[in-house]
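As structure tokens, one chain now follows by itself in the form predicted alone.
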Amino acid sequence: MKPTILIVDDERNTREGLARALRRQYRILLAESAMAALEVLKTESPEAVLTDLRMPGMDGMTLVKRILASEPKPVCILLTAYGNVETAVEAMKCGAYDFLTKPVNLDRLEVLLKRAINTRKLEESNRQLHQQLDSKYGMEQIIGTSSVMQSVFDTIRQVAPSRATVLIQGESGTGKELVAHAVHRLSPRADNPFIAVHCAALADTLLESELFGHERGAFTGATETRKGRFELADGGTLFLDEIGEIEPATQVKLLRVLEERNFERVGGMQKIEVDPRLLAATNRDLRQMVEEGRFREDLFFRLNVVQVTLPPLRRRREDIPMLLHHFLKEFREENAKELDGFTAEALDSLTQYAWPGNIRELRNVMERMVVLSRGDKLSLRDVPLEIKEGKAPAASSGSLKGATSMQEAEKKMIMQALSDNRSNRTRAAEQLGISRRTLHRKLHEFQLEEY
């Protein structure tokens, strides 16, 4: 079906001339005044409105304001024979998509209309998706329409109302904590606390105190009694991120709490009863860790009641354009940048990249591109060199032929982060979005300890 355009102009020759020029590609509606246009809009919902600025009665600027005050909002383009910078600025302020002077350059108008309508379609699609996710799933921050993500949404929706422990698995940067928040928001515990613990960021002795709290005098520096995360999450949700990093001694204590629903604070004797709903996340293969004797089998079964596995971006490539536009909008507004999407070459390059750092990497790249952008669109020159040179890992149809390439890409990212931060491992870990403990493990895995 052809997109619909409403042309509003008090000059009959202009109205009909534009209609003849555009009729091949668009369904055309005509109005000889602003008031006539408002009558048309009572029964029609055009994708775009082309309106003259100076007309008897209500002018084009006022008409645009009236049109954009209600839903659905078409894109509005103002036409005038009296173009100047002040008028253009005023047109943009009132919400017009763009501004053209008469006589209208038809080639420019056609390009502008195509771009404007595509932008409107994308914004409307994103708006509907967010509404759907918000109302149906309570997951407005999780973006994706691919079949694998729909499966994730279905699992979250089913498990959220229960008391079941959920194990969220996925590579670093895939959004595991967003899933945990979604499960909490959709649960009967949504009005109670959501408490997160990033296990890998804490030494084992400190982690025990963080989880279970401590009594005054329990150790040097314990000057007062302190509640742990289990107590703080009582009646709510406790989220243990990077659960695969905890040491065996803490695994034993965690298992006992899950079985008995009580514990003692560090240095304490009194049993404390708690009722948090437990969610855990890991980017490691816990089954393999169990086989290797590095993770307790009984704790694994306690955690793995329901499993949610988040796919890496290379497994849901069709979601990448939507994510790119989402973060473009976020950083465009945050940095007051006038950016109208991507060129086809830039979008193709970003879509073909394998994104070993997943959504976290994509978000960081988008922020960098927006901040350093120089044109009115993000073009291929704005795409970082490592992205343009990283197309090879994009294996087709889900094949893991590129697995070794992915490991090489991860190794290069780590080496680059260490180089950027002069071998400061704490800052390198922050740049990569991982814990210092995970970075140490990766350095050992890739035989990079000398860094």
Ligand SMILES: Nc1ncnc2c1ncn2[C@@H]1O[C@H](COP(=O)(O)OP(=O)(O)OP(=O)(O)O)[C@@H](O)[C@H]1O
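What we label the rigid core is the largest C-alpha set whose atoms superpose within 1.5 Å from one form to the other. If you're wondering where the values come from, they're calculated on a predicted model, not measured in any experiment. Numbering follows the first chain given and starts at 1. First, how it differs from the form predicted together with this ligand.
- D98: CA moves 2 Å or more between the two forms after rigid-core fitting.
- Relative to the superposed core, G57 shifts its CA atom by 2 Å or more between the two forms.
- After superposition on the rigid core, the Cα atom of L380 is displaced by less than 2 Å between the two forms.
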Contents of the next structure:
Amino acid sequence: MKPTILIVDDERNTREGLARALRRQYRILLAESAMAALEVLKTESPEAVLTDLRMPGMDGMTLVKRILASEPKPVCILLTAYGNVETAVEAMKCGAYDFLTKPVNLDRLEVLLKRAINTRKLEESNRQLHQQLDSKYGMEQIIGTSSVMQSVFDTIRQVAPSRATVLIQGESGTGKELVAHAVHRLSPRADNPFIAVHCAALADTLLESELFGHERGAFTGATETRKGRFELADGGTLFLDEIGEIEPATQVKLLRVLEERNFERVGGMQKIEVDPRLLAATNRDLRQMVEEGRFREDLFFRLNVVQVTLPPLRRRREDIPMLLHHFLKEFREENAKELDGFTAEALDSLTQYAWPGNIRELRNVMERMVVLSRGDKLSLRDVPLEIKEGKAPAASSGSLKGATSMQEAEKKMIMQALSDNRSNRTRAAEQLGISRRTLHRKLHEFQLEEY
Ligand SMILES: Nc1ncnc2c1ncn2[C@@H]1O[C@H](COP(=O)(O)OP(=O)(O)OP(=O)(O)O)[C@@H](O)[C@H]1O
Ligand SMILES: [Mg+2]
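Counterpart to the form predicted alone, namely the form predicted together with this ligand:
Everything in the complex follows now, all chains and molecules, and the chain you saw is the first one.
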């Protein structure tokens, strides 16, 4: 389809001359005054507007300002008599794309239009990309109407614009990474990089060179100088995920960077200044780790400037139905299934469940249910067995103080049952209300076989 161009000029000859020259490549709209142009723009959205500067009534400059004040914004090019170049420059400061002096050199005009329309397309796709990113990582994607989640949203909104370090705490699968992305997206650094480091995934020495980079020859295999994540996140956001897993030696180095805002690459001498905004996440109880001497207190205080704590799903059950519907919609579309919600029994069973793996588990379960579903509603038949059977832990889990995750709670319960029953597995399983086989599997999973 040909791009559309609106030509605005009070002189009929100019209008028609330009129209004739451009008609082959463009769809042309004409207006004889600025007011007429605005009228046309109510129903048309041309890619470009070509307007005379001096016209009776509203002049070209005012027209351009008016056009650029609302969406969608076409590229505006001004046509001006030689003596009015200054005004045209003025118009460019207001957002006009360029100007041409009259009489118009048609070759120049064509080149200019082509370039202008390309630029506009690029800008447009950039904007769309941003919107997609926003909707992917902005707060819209964090579901939750519970009051605890509302206060999480408030905190995010409050701290996002600042440079403050945020410590995001919560059990596995509660949405810590999602929150980190939202803080970045809502910050003035949104257009700069968001760099994530999964601290637990890297051995200690690797983590250091990952964070700080290394000079060529710093260690065997360092054949090139490499920038670390701190450098890559300069001006943006550095997200240190699973911060509770880093070794004391790295904790010291990290603290130093946070205090001095500079560091050296591994094997390097030169100080490198950086300005990343730091976010950290953990599913551990860092304060307790500090008490146990496993995490440096001074580093903890540096990180814990603002705290966002994501409650486990079992403490905000009112969010469950909304999450279920949200993921139903997502996977229904992805799998092109015609599914009209849940039966009451299914919804009940899913809402009662304890969700030890939190939202990640809920999301995975929903995906499985949607993919495997056969009816036109998700019914109890579609609900996985372990969920239908696992209603009980919901209430009891709250009483286990100090357990940082459901898994740890479970591990404690198993250890307790084994010691109550002097390691007699059959009786321990009975006490726990699970089969001997399940107990065996759990012992393996928690590496308690020797217990
Ligand atoms: N409130 C929420 N609304 C919608 N989706 C959510 C929400 N919280 C988490 N999710 C989704 O659940 C999954 C797990 O979230 P995320 O990776 O952020 O958890 P996490 O706390 O970082 O977990 P882990 O400690 O295991 O790394 C992701 O797919 C995420 O999009
Ligand atoms: Mg995570």
